[in-house]
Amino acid sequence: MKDTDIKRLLYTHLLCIFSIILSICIPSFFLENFSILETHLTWLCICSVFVTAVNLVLYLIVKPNASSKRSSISYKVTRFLKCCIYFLMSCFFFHVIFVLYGAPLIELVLETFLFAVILSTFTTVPCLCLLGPNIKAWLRVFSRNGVTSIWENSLQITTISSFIGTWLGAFPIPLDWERPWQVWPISCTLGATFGYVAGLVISPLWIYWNRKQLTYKNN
């Protein structure tokens, strides 16, 4: 494992953290009243849209998992499709798990969903830029001793991460705090976003911290 490799995915993880800052500090130069709290379900869209945007731009030019045949255009456009169908299965699915845990099923319907939207941002969107819709990859990758590279090595943390952070985000909604950010499902969202961020710099360091231990497949 060289340590060139290990500052690409470093970089790469700073670029997302910034794509998260800039989705909170720019829209508040056009938008008025824009805040996290107050216009949530808009920063919701915003930040979804940053960080997917980003995400498809890095990976397009760091190209982890680069394959030496070429593509046609119909295979890179079905393959294209194939990620957004992904994509809105993720979403509908992770709103479906929100419901089953708890959250109003008539009630809060855009939000619920924003929410999933955001989470699977936060972990579909890089399974789907680095690993493609190729479901045997995602299975091989998440299964024990399954990655291949620091990416997919990354790509766990972050995504456990993202789920810890969710979870976590749950805990303050019962209590009586009475606190403007308890109000469904900012906690939550806020939680994912802290819990992707802290993947995101978690993961390259570990994988630093532990190089040397780390073996690989096609290495």
Contents of the next structure:
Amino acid sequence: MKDTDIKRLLYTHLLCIFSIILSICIPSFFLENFSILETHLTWLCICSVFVTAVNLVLYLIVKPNASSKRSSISYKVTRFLKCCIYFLMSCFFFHVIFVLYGAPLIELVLETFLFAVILSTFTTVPCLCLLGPNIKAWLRVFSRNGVTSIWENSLQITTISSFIGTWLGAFPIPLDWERPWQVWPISCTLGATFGYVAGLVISPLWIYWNRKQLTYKNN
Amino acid sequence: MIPSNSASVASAALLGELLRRRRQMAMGRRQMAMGRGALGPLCPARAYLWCPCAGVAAALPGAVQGEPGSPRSCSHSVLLSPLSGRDPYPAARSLACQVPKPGCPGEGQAATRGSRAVGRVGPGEAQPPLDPASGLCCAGRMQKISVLLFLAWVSFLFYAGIALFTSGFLLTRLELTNHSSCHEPPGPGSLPWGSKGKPGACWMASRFSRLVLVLVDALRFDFAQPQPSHGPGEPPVSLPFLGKLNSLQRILEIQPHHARLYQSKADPPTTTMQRLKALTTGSLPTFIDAGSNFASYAIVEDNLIKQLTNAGRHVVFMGDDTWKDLFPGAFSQAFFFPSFNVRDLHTVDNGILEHLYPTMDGGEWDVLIAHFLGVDHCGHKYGPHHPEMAKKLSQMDQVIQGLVERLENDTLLVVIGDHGMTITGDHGGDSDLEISAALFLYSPKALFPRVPPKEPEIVPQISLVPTLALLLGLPIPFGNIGEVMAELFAEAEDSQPHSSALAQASALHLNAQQVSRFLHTYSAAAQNLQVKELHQLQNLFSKASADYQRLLQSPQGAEAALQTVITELQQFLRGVRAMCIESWARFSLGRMAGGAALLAAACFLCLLVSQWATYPGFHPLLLTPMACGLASTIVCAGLLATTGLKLDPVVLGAMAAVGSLLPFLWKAWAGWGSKRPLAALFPIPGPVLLFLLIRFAAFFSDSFVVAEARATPFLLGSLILLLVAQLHWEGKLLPPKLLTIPRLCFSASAGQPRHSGTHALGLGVGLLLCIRLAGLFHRCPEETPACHSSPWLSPLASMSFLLLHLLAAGIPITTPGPFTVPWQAVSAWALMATQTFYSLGHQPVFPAIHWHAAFVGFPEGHGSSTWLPALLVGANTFASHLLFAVGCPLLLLWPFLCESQGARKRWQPLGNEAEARVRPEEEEEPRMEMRLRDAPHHFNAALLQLGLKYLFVLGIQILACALAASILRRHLMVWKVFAPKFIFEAMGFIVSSVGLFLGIALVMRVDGAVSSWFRQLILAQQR
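Okay, that is the form predicted on its own; can I get the form predicted together with its partner chain now?
Let's see the whole complex now, leading with the same chain.
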């Protein structure tokens, strides 16, 4: 593993963070009354679009893993369609999980679903970019000793920290502070965002600190 | 990593005749597979759902004596160290493992499996060699008894802690339902003024026919205190709450004989509901007024409102809707406004103002009560030092001004604060700022003979009750212990000092008679008053009463004698009040701290011993604390007896607990402390520790206590998902082929049955689904506006229980550990008990108790018995605690029971056809829980460990409740949220511990019965 790799990782992550910041700043120029808390759903959509776009662009530019040899158009199209289906499925999956965790079943469906979308954006989209629509690879990455590169390692860290952030975001909901951000699902989406950003920051640092110990078995 | 095939150990437990004969039942190979499984992907996934650390525990070179090439040798899974993944004493373990034990046939050596006690089964402590059956039985029985005794002792420690804390925190008082009535004078002797011809008058002639009572919540005394007009050089008043009630000051200056300001001292707890009770009953309400109707907050004691209604007066109320709960249906007209939202400063006040003046002008009232909440809410929201407070107080000033202008001659105006507030605006405790409240009286006709003193007089708040009662010509409420404000009974117009003093004395005498009557009744019904003091007070009263009667007979008596009588009567009344405060209305911080410390120590003990539970020699360790406890009890009792103090069973129990706990801990520390690392003291794996910490912390937030019904399933679901994720992370959920890169795949991984992984996954998802569904059944806590109780609540409550019990049974299926139950399972079990409590439609508040349960099976009621209905309601409320506690041993047994289903499936894929051919019958008959019987020593130890772990998880809950209640005893919600939570949790703990004890005793009893049956079988065969 080279330091240049870590540097590239850091830059891509900084770009991802930048995309989130952009999603907060840019819309206020075009939309009136835009604020994260009041027009939360709008922000959710914009943020997920931005982050997805940046992830895709970075993937196309950086190409962290050696792309497959096959490059026919039809293969690419099916792959892309598969990715879309996977993304949708993960959205529904997260939605179900939220409901199982206690989210309202019938009311606030749109809010819950958009929350699922943004969480998918933070977790599934990087997975799809890096690993492709390949469940086996996903399962491998998220198990002990399963990672094979710093990219996968950072993917692991950002995904897990997004989940943890989401989970922690649920804790302020019952408190009687009566703040606007305590409304479902705002605290959770904010938690997910903070978790994602934290993961983006932490993973290059962590990899840098542990670069001596990290040996990836297949390279 | 050690190749798993060579991981076999030479030693094994001695097994008796029985086991030899029943060798066919054994399934040593499977055991071996399980034992080896700790090393890697061979491990059947299901076995490790609860045992994520086992994989880490892995290899202990010292413990393993390789016997390569002997695939059928005993394979002890001493490798399994499921508690912590650390092995604190490899040396001891390896020693034990190297000691060969005769007669180990290579299977059925469950004796040593999985239990870390292996290391301590030394050579000297071998099991009885000669007559194993009977020897085992005897030793086993001793051990069972000692295990049960130990559990009982630990429960006793908890009980002592709970009792000590409760005695310091929850002061109890018996509520009497007696009522004063007009026709019945409080004592012998004539009614000097009442019977003088006026038909409507009761004990005394009424002096006012109407009353306007303005209750300004949290009106601290200094809010109303007149500000000295500062000279030109002094800086003006800067604090926002000072000097805002100008109208009071003006009235006091202009009409000194018409008005008076007092500093009234409220008794803690200074919460509104308790204060309202005090202000109407004249008593000292404690949190639990024993005998009160838990189903509602309605006051059952005699009170002013009741007396007013009985006398046919029209009482109109407007304001805080707490009154609705306290006096249901008592008002002839009422305007209630919601009081819960402390951030809302204006709804209640504006609502009152809308109705106040029209009602007053309408004239359809005798008593008008207006309870303003704005000042209190402003205090909670902003604190007193905020401009908002100035605005609120100015508004109150206008209200008073407007009322004074509208008063008629026969009307008395009372402006009172029910309590004060701290500098942060909170209340509930007993600090000076909280208990000092303003009390302002005004009458359009002259009321006071003298001008007010410079410094306002200090009066107890409950003095208002007898004063108002007598002024309005009502009987004093039966339970009143307040003292009339004698000043108001001196007739201002009457210039004769003698008759004025006589009027005061007669009012005081009536009051004293009533208090004495109450004392008499109360001490006959309850024992919690000091006998000696009571006696002294009664003597004082009879003397004063006699003096008074003598004075009445000879009206020419000197004024000095009258003054003496007045002083005596006042002395009596104050003495009674002091005595009652002593026993009813004071937190005992020492007891609270002691109780909490005892609880914490008991928790620590559980944690400690659950780790060392497998230590063989419990008997001496157990006897020592018992003896010490007894000794300390005797010493303490002796000390108390010699010093002449009252013997308090609670204190004695606590002393016994401490006396037994200290030597045990000391001995344990001396015996083991030096030998092992401190880290081993905390065997709980990190995530579970985190969950327990979150649960612990959640008890300190009133929001989380209220939302516990939603928070518990959240935590439970998280725990389950975490376990599934962890399993996957460890690579035990899915076949390793999927997970490892082909090159790195362990050569030994002969493939793992996929179905067990998916089985675990399915179970996890099913559990989540069930928890979510069960959440539909919860009942809304009070005062949560945006919550709708489930409409299916009542009919389906029982069904939800069935559902949950089914899914709860699902948990232990995945439990692996033979002979030890991991912390995850125990925590999840305890969480599940809480979750079920809510899913059954309960809430930890008294009005939510299902009282109708008392009539199940007894539609006509129970007659005079109170035990049966209490038992029924208790069983209804704590059903989940009881069932989960009794079912706790299932956590230990279930994995063995499930072996039968899983065995075959697990067996086949191992692909060991040769073995299968050799011993086909072993597959047919899985031994299941018989394995537990093979090693009674470890079985008992495991039961003890399980019990202690469960007690620990419950213990930290009750500890958290106790700490929250004591630390937050000034909190606004302490009597509404924390105290009921503590009581419910304590009751739940007691029920759970009893259930646990019964469950374990039952399992032991069954075990013993099966043993004796086997013995008979063997004897029969030998013949």
